[in-house]
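Presented as structure tokens, the chain that follows is alone, the form predicted on its own.
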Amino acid sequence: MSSPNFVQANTKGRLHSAAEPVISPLDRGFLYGDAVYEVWRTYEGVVFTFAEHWTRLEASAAALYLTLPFDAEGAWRELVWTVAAFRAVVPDVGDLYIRLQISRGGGAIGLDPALADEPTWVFLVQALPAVAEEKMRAGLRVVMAEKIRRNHPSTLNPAWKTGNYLNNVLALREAKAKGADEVLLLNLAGEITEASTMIVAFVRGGEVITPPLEAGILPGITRRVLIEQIAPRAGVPMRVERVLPEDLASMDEAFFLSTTKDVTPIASIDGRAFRLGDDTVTLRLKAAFADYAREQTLAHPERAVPQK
């Protein structure tokens, strides 16, 4: 009998359970976080925004001077093969979470990138983790990190989706210790940036406001889709501007954006409560996002993956 928690792995063309250890302890992704990654999800069996995520992966790899082991279509073939293997073990599951992790590879111990032999890559496929319906209605409780600040773009640039997430891990640990669901990080200038793995946006007077990339945030695919497609379709004005903690008092609503959870309402930040419910701009945008995802599913049958 298959486990609902089963994770299918494909390591350099070898299919196996992700519970099986196969990566060398000399791999630079393990030793130094010298790696990049991307995450996709499916809607009704179709991978959403595959090309956009691949383009961002290429940019992250280029920033690290890391050579990708295949092009987009080569990656697509491995993705489909991995999904088919997952479906063979867990056939009765809905949408999928798909992750591609690429490290610089193994080699002698040492920081010099020239010591790496060849890139190590792994596809991971599992059932898409869902936000519980009651949590979606109640919204997430969020706190500001006090001990950790967002990396400055001139250090480890948050625009690069790398294997080094320790800053975010420690910030989230701080929030969890306070009983919160998620954390918001400030940059060195005291501006709000993003959560541990999600982009943040606010609603004030019916207008959506989200921090600029220059504040030190990941160039989120869902954020871009919201700005370019969803908000205009829903008739919701949207702008990008810096947000300070003191600005929260004037915000009516707040929500997160991410690939796996699309639009997720926020109930409070540091105790400051926001509007929730069916009549909010947040849920209007969530409904518009669902409509757009369905359209994209129909428009891109070439990105369908095995269902059984």
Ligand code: PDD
Given for the second form:
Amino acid sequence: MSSPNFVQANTKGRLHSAAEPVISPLDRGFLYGDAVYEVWRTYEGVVFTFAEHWTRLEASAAALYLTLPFDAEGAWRELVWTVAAFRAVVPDVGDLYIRLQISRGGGAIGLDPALADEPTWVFLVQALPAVAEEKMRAGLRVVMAEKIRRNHPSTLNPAWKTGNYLNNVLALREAKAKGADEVLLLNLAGEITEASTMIVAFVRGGEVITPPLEAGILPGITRRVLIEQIAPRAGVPMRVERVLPEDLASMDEAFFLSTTKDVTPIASIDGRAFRLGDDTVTLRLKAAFADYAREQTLAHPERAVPQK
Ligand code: PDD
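Given the form predicted on its own, corresponding form predicted in complex with the ligand:
Once more the chain from above appears, this time first in line as the rest of the complex follows.
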């Protein structure tokens, strides 16, 4: 009964296995990617940075003129209920991946947002997909997308976390077809932006450098935690600055940042290798991040979700 791949869904208050179809084929999330989403994770049974993700969800929804179906506490109650249902089926896994997807809803076929009935929302809960230890040690092999650029902020703004990831999907496809683990996207000005679902950062001469929001990236919450909390505590200077592909030659280390993967080392970009191993700034930051996450777990008992 208990399967490690089980995904619990809560669609508009109805609990079911995510393997079961529930949403109308007229749903605008399916037809047009007319949706927003967020992803949280737990550390030791406590949801990390719940409020920060909620605030970003509100910003994404506002950008799409989409009215959210509940407030933060309403969402929290549904989240807890969904986790409890997941735990009843899969009691024996550790940290969780929690996703909230909200589309503008269904209605008559047509682009006009006024045709939408009411938002469709789904919470999804599954075991946190972990990066294999071996991969974490060896680092990710990355290539720069050649065919696809990151959307310009005046098109589908990368700052909005929408249900339309086709640009990133195609970029990742391109990288995978070349045998790489992950992709980096340039913007139209040729500057490095981010990966398919992760922020990128570099280390040069002991200093961390990460592209600015203006490059056209998601305002990553892990990125913000690193800038505001982790780097200062670890005594690592950090700078937000545009990065060009030719700058890679002078970088010592590179890593990714995201909710699900926290700090993940990069082995190479387009064959240019970076330093790896215990004696790196990257792993120092990863350890400092783990300490911070543990601290937050103790500081936010109100964000604890049902355990086994
Ligand atoms: N991805 N950039 C993009 C395009 C992303 O989709 C994400 C998050 C990030 C990292 O942001 P944060 O630190 O706030 O998670 C950067 C989530 C985890 C996902 O889609 O699974």
